[in-house]
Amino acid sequence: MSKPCFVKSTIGRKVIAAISGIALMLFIVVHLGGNLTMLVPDNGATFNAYAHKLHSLGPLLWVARAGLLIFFLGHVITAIGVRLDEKRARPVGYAITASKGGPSKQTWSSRSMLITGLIILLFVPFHIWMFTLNQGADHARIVQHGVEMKDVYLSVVRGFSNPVKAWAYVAVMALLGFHLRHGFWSAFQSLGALSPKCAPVAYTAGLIFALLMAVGFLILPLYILYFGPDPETLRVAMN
């Protein structure tokens, strides 16, 4: 089978969606690890140092961003293609849906993959605009250990000090958990990496992974909103 035919086939799309999904899950783990440095009680010094280290990569950072974008778009496009193939194969849905268990794992998480995925897709540009682009404004600058850098921590604190934005972020992270719950298991299943004996273990591991990622991400806006410093006095108190 030629490569174009494989890419256009349902199996090919599932493989691409699985590989890109695994790559994105690895990114989520790394991204969460960096974000959790905001919980270090040093007024954002550790988090700012982490962000500065990333930006100091220069062209390598843009290569990483380009690769991430390719994986992200590849995952979205192929996942939508798989869903459309399923719709064409079964134009009339079941009157009653319930978890089948076994290898199919028909649950609310699996049936809502397209919906949660599209919400996450719409959320990503907002996330970039809110923090990476600092809502269209220049980042404040701070000097740490004699090095001038962007005060990204202050930008995050300001963003999550808004209850609407903080709780919207929490809601999307909860949906991310639902997406990962099925996506983790489905990715390895699509690659044929799971035997009947390993499938239940992988499904449980996926549930644990989804919970850890969702809770890890949603705890940050809630912590900053209710226990974090006042953004208007944060740097004033330090000076």
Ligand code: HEM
Contents of the next structure:
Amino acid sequence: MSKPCFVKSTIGRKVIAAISGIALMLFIVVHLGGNLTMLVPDNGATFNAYAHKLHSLGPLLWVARAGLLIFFLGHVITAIGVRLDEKRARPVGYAITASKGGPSKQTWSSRSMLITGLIILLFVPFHIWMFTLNQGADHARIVQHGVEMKDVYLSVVRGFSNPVKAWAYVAVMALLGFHLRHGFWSAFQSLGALSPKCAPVAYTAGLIFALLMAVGFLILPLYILYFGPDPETLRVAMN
Amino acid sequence: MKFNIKVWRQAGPNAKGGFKSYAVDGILPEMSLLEMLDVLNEQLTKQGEEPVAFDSDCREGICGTCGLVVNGMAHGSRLKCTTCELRMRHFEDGATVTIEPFRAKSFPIIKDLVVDRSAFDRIIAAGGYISVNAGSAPDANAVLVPKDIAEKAMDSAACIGCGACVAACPNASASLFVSAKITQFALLPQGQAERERRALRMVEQMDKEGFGNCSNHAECEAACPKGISIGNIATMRREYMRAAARYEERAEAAGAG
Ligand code: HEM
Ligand code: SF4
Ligand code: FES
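Instead of the form predicted on its own shown above, give the structure for the form predicted together with ligand HEM, please.
Now the full complex is given, and it begins with the chain already shown.
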């Protein structure tokens, strides 16, 4: 008998989806931490300094970006594969389906992982265009403490002073919250890390994590839209 | 009690099926759902119509033969309950009761509500066993098993192989069934010889049979009449990773098959 292919097996694919999912969760925690420096009331000086630090990592930044891309693609491919199994394994569905409750963790979140995931997938290129690529084209620059750097804060303020964009971000971040509500505990269960005793703890921790991430991310566009500085006068006043 | 029974009828494996509704009367609250179907079938036989085919054997929740999806839930709405144990008093008098077969590509319909669950037998044959010397019976206490381990193994061994976990799973995954057997033997000293081989082969067969992957919805645990925990699925994943890592050294050496 030949050695079964781990990566092709149902369990192997779940393990990859889980490891990459955890890597992405770690990334968004760091990302959120950085973003929240925008709340410091110093017209973006702290945030710009943070962004400048990141950019000055040079090659290291590219290594991190490559790693992130690999995890992202690994996650998308394996996770979509898991969900495509659904249709293949039950070609004829039920007339009625209902959850039995009790120990079931079937929720809107768990049922909608593919949809919430796909929306995040569509969102990411848009997001990168808006704040990384187009920011470059914008050439908004600023001198802080004698160092010239990109004025990322200004482009974020410009972006989110548009209500349509700000509210679209809010919607996507809420969906990310739903993705994490099931994803967080699911990842540890996929790695076989949860005994029946710690599963409920991880499940509750998942709810808290999802809320923290969703609220943390969606608070920024709303804050900037309704309480933030006017992008037209922000830098004019300073000069 | 009176009921309107909406039930899936399908003449054969390749025939086109559909729902049919029947009215039944004179049902006692203490009758099981299967006894209610018995009443319906007597009625149908008298009318010269083909009775509704469904599976059952022990009718006391221990054999795993029965299994229907009742109002969208495998084995009906009660937790830790087989279809044969489901009493009509749990339904409202005069209600419509929708009865469907277990649905999965790997559980093809044979007739009406009867499905072919031999995929489970093939998974067990792939590794869900231990090798023992045939001949004189071994001494009962020759191999000592700590009480708590024995209890845990027993919890997993409680699986009756009904297939409700597959039926209830949105992905039609057989993970709960397969993991219960892998966990049971991984815990016991008797299961060690074929431990890696078992995990690899049973999972391989499960995949080959075309069951879906597990998304951790845990609906299987809710549907399981024996309350098998998804902790078993976590164990199965650990066992599989361990076996995949150790394969070269041990898997084929153990258990010549
Ligand atoms: C910030 C980005 C993302 C994070 C933090 C994240 C996180 C997670 C985590 C932790 C899981 C649980 C993994 C498991 O159960 O083993 C998961 C599952 C899933 N993710 Fe993501 N994800 C992200 C983006 C995406 C994207 C772009 C897609 C694209 C389709 C996606 C699709 C899915 C699907 C379908 C599942 C369910 C897999 C299953 O049913 O087992 N996710 N995600
Ligand atoms: S795990 Fe539970 S639901 Fe699945 S086959 Fe065994 S007894 Fe039935
Ligand atoms: S008929 Fe044996 S468990 Fe229901």
